[in-house]
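A single chain comes next, written as structure tokens; it is the form predicted on its own.
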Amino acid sequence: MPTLEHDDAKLFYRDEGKGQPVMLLHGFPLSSESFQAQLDALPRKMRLIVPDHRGFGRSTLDGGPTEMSRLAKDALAILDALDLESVVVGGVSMGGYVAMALARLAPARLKALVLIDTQPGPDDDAGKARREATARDVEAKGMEVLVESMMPTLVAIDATPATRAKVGRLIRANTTQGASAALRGMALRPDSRDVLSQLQRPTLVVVGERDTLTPPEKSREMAALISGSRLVEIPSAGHLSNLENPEAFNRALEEFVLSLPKESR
């Protein structure tokens, strides 16, 4: 699998099939392999570029918060190596403010924009005191206080044992460095509305109709931000709607992707 070394972390990714290249960008606290349904399934339609963040998966972490705008420019060197100048760029929750963070950086290198169970308000003095807390909770005590504590909201409360067990799996894999590098990254990330109402980019907004994290209302909030924006709903699903409904979720990207005029493919 490819790597690459950008600004003393190396970073992996995918990249696997063939047509409009679209890059999607995992969750907290998972990895690329939360998107192992779509690269089971998309990559007929479509080219699929999808890195872990540095501090996730097999990508490596230096030190200090993991900002968004960093992560961003992550993606960026990614498309650099793989000389795409534009994509389609989709983000899950954590995913999506490094989306909004690379519209912020480099709008032109966007073709598209997928938003999947995210928003784009900063986090609040309290918001960010519960992510400090978290951090250190974290550090001392281990990856398990993030599977207890974040699994009731980021799947459905009727979400499969299996379903369960996999991002249970997948949040243990991860380091305690990673995750309270990004929450304290995400703690600093600033208010993206401004960004979302100047966007001109054709836009996908993705939730999942049981997401208590990011709620529908919020996603048909932000979706009122960005001019002709597409909204769906994933039924039977929580905060992460394309591992918990990945056929739905599938063809919401798909018909989107193929949707696209041809000056924006």
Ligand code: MLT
Contents of the next structure:
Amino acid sequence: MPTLEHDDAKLFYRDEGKGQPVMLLHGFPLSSESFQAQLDALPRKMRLIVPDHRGFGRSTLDGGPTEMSRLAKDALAILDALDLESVVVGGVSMGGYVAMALARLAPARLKALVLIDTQPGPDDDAGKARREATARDVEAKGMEVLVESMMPTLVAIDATPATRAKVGRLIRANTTQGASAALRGMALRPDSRDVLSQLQRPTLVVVGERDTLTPPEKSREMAALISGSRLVEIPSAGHLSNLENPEAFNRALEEFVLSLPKESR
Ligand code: MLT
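Next up, can you give the form predicted in complex with the ligand of this protein, since the form predicted on its own came first?
Zooming out: every chain and molecule, the one shown earlier first.
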């Protein structure tokens, strides 16, 4: 896996396949491995660039809070290192917050956007307080706090034991420092609705039909902000639609990427 030293961190990323470059940004508290089903199938059709956010997977952390704009700058540094001017950027949940931060910082680097089980609004005061309480709890008791508190909303209510075991393993592989820094960073994110309503880019919104964390009606509201966006609901999936139903998710992503006008591929 290639590595880039940037802004006092070592950033790991996967770069696989040929064709239209598509950067996929993972959710909290996971890693690039949460896109394994995409990395297994899609590089035959497109080039996937999949980083570990700083503080997750094999990327290091240089203190916190890990603001979404900092993660977006890390993603841009990877695109610079690969000499890629503009790409399709997709993000799951927290990865979607990063994609929206990237759209604010450097819209010219965005060929098209894929927003997956995410939302544009910021945390309210109660949400910010909950993030801080969770960060302290994680620091005191470890990653099991997140496995227990998040599993019920990360995957669909009827997710298989194998899916739950996989998600649990991905969470436990991360560090408490990385997780608490990202919790504090997410609490600082701004409202991105202005970015989405001004964005003039092909956009695909994807949501698991059983997502209770960022449910389909929120995705419909988000899609309505973006002119010409497309919305796809993934059956038999909760908040991690790419991991829970990879066949349907991969089909939706492939159709979208291959439908982009030639000059924007
Ligand atoms: C995620 O899946 O990335 C998180 O649930 C996002 C969040 O906590 O807001």
